[in-house]
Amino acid sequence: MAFSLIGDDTAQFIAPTPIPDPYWVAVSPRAAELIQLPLGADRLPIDPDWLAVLAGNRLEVGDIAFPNPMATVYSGHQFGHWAGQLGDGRAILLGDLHGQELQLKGAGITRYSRMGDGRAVLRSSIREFLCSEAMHALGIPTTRALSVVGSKQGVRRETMETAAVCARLAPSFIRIGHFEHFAALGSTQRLRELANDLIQNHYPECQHKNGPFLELFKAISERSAKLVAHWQAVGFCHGVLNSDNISALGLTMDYGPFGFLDHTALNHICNHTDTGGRYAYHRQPQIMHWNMACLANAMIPLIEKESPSEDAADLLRGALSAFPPSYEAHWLTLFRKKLGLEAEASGDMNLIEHLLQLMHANRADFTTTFRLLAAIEKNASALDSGWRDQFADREGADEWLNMYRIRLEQENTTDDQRKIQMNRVNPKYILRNHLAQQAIVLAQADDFSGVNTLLDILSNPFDEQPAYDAYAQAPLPNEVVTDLSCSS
């Protein structure tokens, strides 16, 4: 658990609220392996009692019991403003299994629900389930999704929908918001417990350093910089990067109005309630840096105790200043790989940014453009029609291709070698919102085949999978999904 001493000021011990007549929607075989959960040929747990457990209707299965389910308290900044006390308003942590915390999202009202109903809906649960597993397959740190269990119980959002519970897994669900909460209360003891738990269980490299708490901050900031660089490299938009939605382990978490870029718009906003564009795609690195500043501010009391002869704020500001160059280094490494560049050249940043601006101006499909780039040959005289078809500005595309071919002359790999390497980092398949929506519509009619088909495809995003070529296509104009909000 997150604290050495769980008390009323840190969590509420509360059992999930049962849902009526639960039924399986989907289970992730790869996530099930994390907790050694045996599945049958139907890809469902062999022990049928798991349905009730993952629905929140019982707390034991076989010789496994969860005697102390809880919801934890945290605070945070939402859309740049201090929101005060928040907490697990619809998520209940059951306990630990094989190094993973098992949490049920949509498990009912807790004392932190505020005006919420504590429930999740089938639509949002399917989206989180699919994207969690898709991000893992892309090699991006993330919480995992074990299952979705549905119920015909009505839940009102913008319209009446049906309830669902998404079972999530993570080594820890500690957030930046946990630090902010105890800092706001002036509880240095709880801050210390929180930091020590992270160091002992997740950042052991900080244990024996001079100033382990400062080293912990640096390590969290470094993981977060690397995480957001991964997001940018696959065109992922989180949508709600509030400080309470930021993992202290550098994991992608709290999937809501997320979206992958289809037709490239570097200023794309995936959350229609984000009217100011605070969390637009191109601002995500800046916002993550801002969230690390929130963490730094919360950790000042720890650094003051740890280094009494130095100015804690100055130490943290110095550590925080490492975020931008760290992010840029990770970003450049990832995009070099996307372009099949092994050597480093001084003009690489300009080459990459030129391509991204060209894609933005032409609304080229983000994923397809990078995937097709692997087929470009160093000395080809062909028109490279597949790649060029992504751009209305063919002259601009040809100009960039000429620059790219000149750059490839500095590489020692053959065209075939480069293609293999590029196809290992440039996915063919990502979770496009219109595909998720199609699966949701089927599921709402009690047909879960679309969810499972997408799960299978997205579990192998770099493979060709020719039978599923249609799933690699950008949405048609009438298929674009834009109405996504925090309730999504």
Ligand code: AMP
Contents of the next structure:
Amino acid sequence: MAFSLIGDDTAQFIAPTPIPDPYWVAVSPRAAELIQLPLGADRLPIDPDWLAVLAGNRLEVGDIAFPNPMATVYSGHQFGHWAGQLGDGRAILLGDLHGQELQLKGAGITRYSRMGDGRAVLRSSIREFLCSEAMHALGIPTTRALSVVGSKQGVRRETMETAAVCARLAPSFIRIGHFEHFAALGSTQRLRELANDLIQNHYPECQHKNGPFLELFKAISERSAKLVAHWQAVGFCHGVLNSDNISALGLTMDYGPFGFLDHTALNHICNHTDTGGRYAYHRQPQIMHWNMACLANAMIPLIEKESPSEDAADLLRGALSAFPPSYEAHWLTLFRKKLGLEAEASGDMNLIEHLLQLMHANRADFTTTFRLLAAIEKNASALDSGWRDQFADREGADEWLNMYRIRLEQENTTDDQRKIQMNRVNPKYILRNHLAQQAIVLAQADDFSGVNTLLDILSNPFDEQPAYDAYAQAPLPNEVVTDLSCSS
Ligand code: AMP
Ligand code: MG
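Shown: the form predicted alone; wanted: the form predicted together with adenosine monophosphate:
Up next: the whole complex, starting with the chain shown before.
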């Protein structure tokens, strides 16, 4: 467990509050592998005691025991404003298993629950479970989800719903908000412990350099820049990029009102509570940069001690300025791959931007458009039509296609090679909100087949799965999910 967070001022040692009559909703076989948890043919843990453990009702199973479950304290900026102390208000860390921390979200009230009930609902737990595993399969750094366990216990949100517990896994759940918390308290000792914990356990490359704390800042910022480039490349909108939801390990974390772009709107806001669009799709890179500024600010006391002869704020400002070019470089690399481009040509950025603007203007489906682009050959053919059909503005589409074909002349790959490479990076299947919603509605009626089917499809997002073609389709107008809020 994060040793830097063990202490009376940093955490509360508290057992989860049991939930009545827990039942399995789903288990992720790949996440189970991570902690070497054996599953049976029914895809559930062979040892039935795991149900009680992952419900928060029991603290040992076989020869594994979790003697010190705990909730940690952090603070943070929410929607651009300092929110003061927050903390694990409904997440309880059970302990470590094979290098992963096992945390139960929705495990009951802690010292940090404030006005909350410590619970999570089935709906949001299924969404977090599916998206964590889908993101991992897409090759995007993320906390993982091992299981969802349900209970008929009622939980009040906008309407009455039922409780669930999502078991999450990550090498560490340390957030930018942890740094901000100790910085706000003026506790440089705690900040140092936190930074050393990260360096020792997660950023060993920072250990031997002069100024390891500045190196740590650079490394976190670099991972975060890469992470947000990944999000942009699959059309993922996080929805609540508050600094308390930003991992210090560069993982996607705290899935709430997230959404993938369907009909492309670059200013898409997936969280309807976010009326100003602070966390809209096209603002995510800027916002991640802003969150890194929060981290830099929190780390000033560490850098002051580390480099007393220099201006700590200046050093951090310098390090922070590496974020935009790093993000841009990752973005360009990822989008070049999406277009099947191996060479680097100076006009590539414009070519990609032009395509995104065209998709935006035509509300082309983000995932389908990139997936179908692989069918385009160096010479115009009947295969063009699938891709062109994504655009009402055929002239605009053809204009772009011409530029793309001219650009392809600089490539040494054959059409077939390019198609294979593009299909490895442009998913066919993503967790579309309407699909998650359909699985949730079934699960709310105790049918978990929809959750498990989606989990299986999304575990192989780049493969053609002909039986599941319908799951690759954009939502019909009546299927679009429009009212996702922070309520979870
Ligand atoms: P989130 O918006 O889920 O990232 O949560 C922001 C803060 O509110 C975190 O400190 C959470 O632990 C806390 N929180 C959210 N929902 C609840 C709840 N139902 N009960 C207690 N705390 C909660
Ligand atoms: Mg959160």
